[in-house]
Amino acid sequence: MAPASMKWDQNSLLEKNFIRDDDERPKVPYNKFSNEIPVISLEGIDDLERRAEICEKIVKACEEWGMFQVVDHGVDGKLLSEMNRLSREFFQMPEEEKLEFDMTGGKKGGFLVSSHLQGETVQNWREFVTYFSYPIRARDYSRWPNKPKEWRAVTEEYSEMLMGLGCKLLEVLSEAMGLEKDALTKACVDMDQKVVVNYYPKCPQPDLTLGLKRHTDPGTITLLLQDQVGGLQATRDGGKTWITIEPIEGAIVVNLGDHGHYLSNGRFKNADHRAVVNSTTSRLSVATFQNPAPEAIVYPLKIREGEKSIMEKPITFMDMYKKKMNSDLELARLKKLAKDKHENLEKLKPIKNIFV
């Protein structure tokens, strides 16, 4: 795991532990934007006729990408700007001040560099700060940064507004599945919300590394606020081709996670995405993860005629999450072993040639 703090050297070559294998390296620039991800206005969503139109667009986006952007979503633009401003101020604080919120050692919430998953073989080019905001009764404010001074009040309001937006979107998806509008929310039992603020510093060799590796989110739905730099990329063909999502002022990117994918019996895709970095400017994003309670049962809510369940049996969300993390780490471990074996064989070639 990465150390609790790190000097981001933007003038020298990358250290080996940041360098990705060739098949993982970005081939599409951070600022070559695509318009393939739909931008959907939620204006008039409470009007029946307009709601049907919005629902149709969201369903199409979820079936094709598991991802879309929303505008006219009801979250005050000033609040979004404040969230961005204060987040950037946090990462610009002196190293020792950020480390007051260090979350190493199993702490639930705080500041960390690269990744919070032990055993990852290649590090991400990022810093992040995270806090858990729902259920409200479970909040531990000792793990919420209190700098800059307005941070806590703004992040509380932001968390509340994003919870409302997330639930509204889940209502639309429930209706699209032919269920009662609260079906997906009920399937979460007691919705959990985690906010992760990501900071991606300038990078001297952005073509060799990633800010965040390719992944799908484990939860129900993720709401992402990004700045105007660009760097969020998506794929729908298993990583063969990638597009860079165009940042839109005031928009929120919506990613469907694994939980939402399974509840829809695979009808809706779990968004396959990553973050790339650049050598010109730093980038900031705020990801709000709307997840089910650990004990929530994961299984399709509706199986359409002629279909079979994509799951063998019901499983708790906690067990699903552990299985996913263990699988990801095992794949990374096997890939590293194969790479090390190949490198060792390459080193032996000159020795073999002596006897030819």
Ligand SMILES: O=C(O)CCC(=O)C(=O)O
Given for the second form:
Amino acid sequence: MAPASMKWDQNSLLEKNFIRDDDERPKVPYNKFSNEIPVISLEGIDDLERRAEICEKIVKACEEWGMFQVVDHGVDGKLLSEMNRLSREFFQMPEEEKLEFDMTGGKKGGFLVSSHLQGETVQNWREFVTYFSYPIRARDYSRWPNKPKEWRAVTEEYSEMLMGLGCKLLEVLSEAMGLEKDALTKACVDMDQKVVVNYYPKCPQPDLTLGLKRHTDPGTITLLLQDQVGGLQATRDGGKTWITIEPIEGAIVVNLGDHGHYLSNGRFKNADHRAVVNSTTSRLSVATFQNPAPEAIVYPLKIREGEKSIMEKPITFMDMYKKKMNSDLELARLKKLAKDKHENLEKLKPIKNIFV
Ligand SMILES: O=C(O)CCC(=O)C(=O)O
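Could the form predicted in complex with the ligand be shown next, to go alongside the form predicted on its own?
Okay, now the whole complex, with that chain kicking things off.
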């Protein structure tokens, strides 16, 4: 049977389990775009002189936001449109067909509604489908959707092109740190890639909820393809203010994750972001996460003069990931506890008044 939340109710009021606390609710509209995140052309990146210019822009963006957009990136525009088109088709399939790829119960890849994090107290307004594409030897095609018909061929090509682009960008960042070109990819040991296709249905009360709550990505670098609707937001002051990233046809949004942040000893930011929804139209995004192998050691590759390491000691990526997930869940649990306590005290107020 379909999970109850699959029946996205787009007309009536939002169910309680999607309602965020006031401090998390979006205040900046999904379509009020900012141009603060730089758009960088990669045209001529292999040409020495042009490379220096491009590197400078990328480094500045990583130091300020951990986020930028790339155009002229070498990934065929037709492939991007196909990826968008087929992804939309996937989500438009009837529930039963999507649920053929159901990922509940700890399966590695497939289709899921809302948040898959156990213990998550408020649900995200989204569905997604995910598959693990690298290393190739670990691919489990039984967990990859094979519908729509062309999906598998297109997603394979897409994964390969994005792996190439991700590695190219990591070369630039390695050079900027004064290291060998392949330093960051080597630190990943054997780079993993996971693709998550997000679908955010139309929402009756978008001001009360989020498509995807505020987070930083755990991995090295993420490449995001978004449609032209808008909804990706970023903050660099701990969530006090937010901007909405402008969707640009054919562009890919790049953001650094925690692993990239630690390897650079905090010089490059791990982009703090979220997705908001709207009541007019559904939205689609495809996030390609380039992650280190689970056993890769996380520790700064370069500590500049006068700096201290931002990490106490080296840990594996798997341990880093577990720690992050546990602390996110713990934070959500504590927040809920505090909220419940407050609500119970509020309920008690009229009773107290009887005795005064
Ligand atoms: O949909 C978006 O714009 C953001 C997606 C994202 O942050 C994610 O999948 O981790």
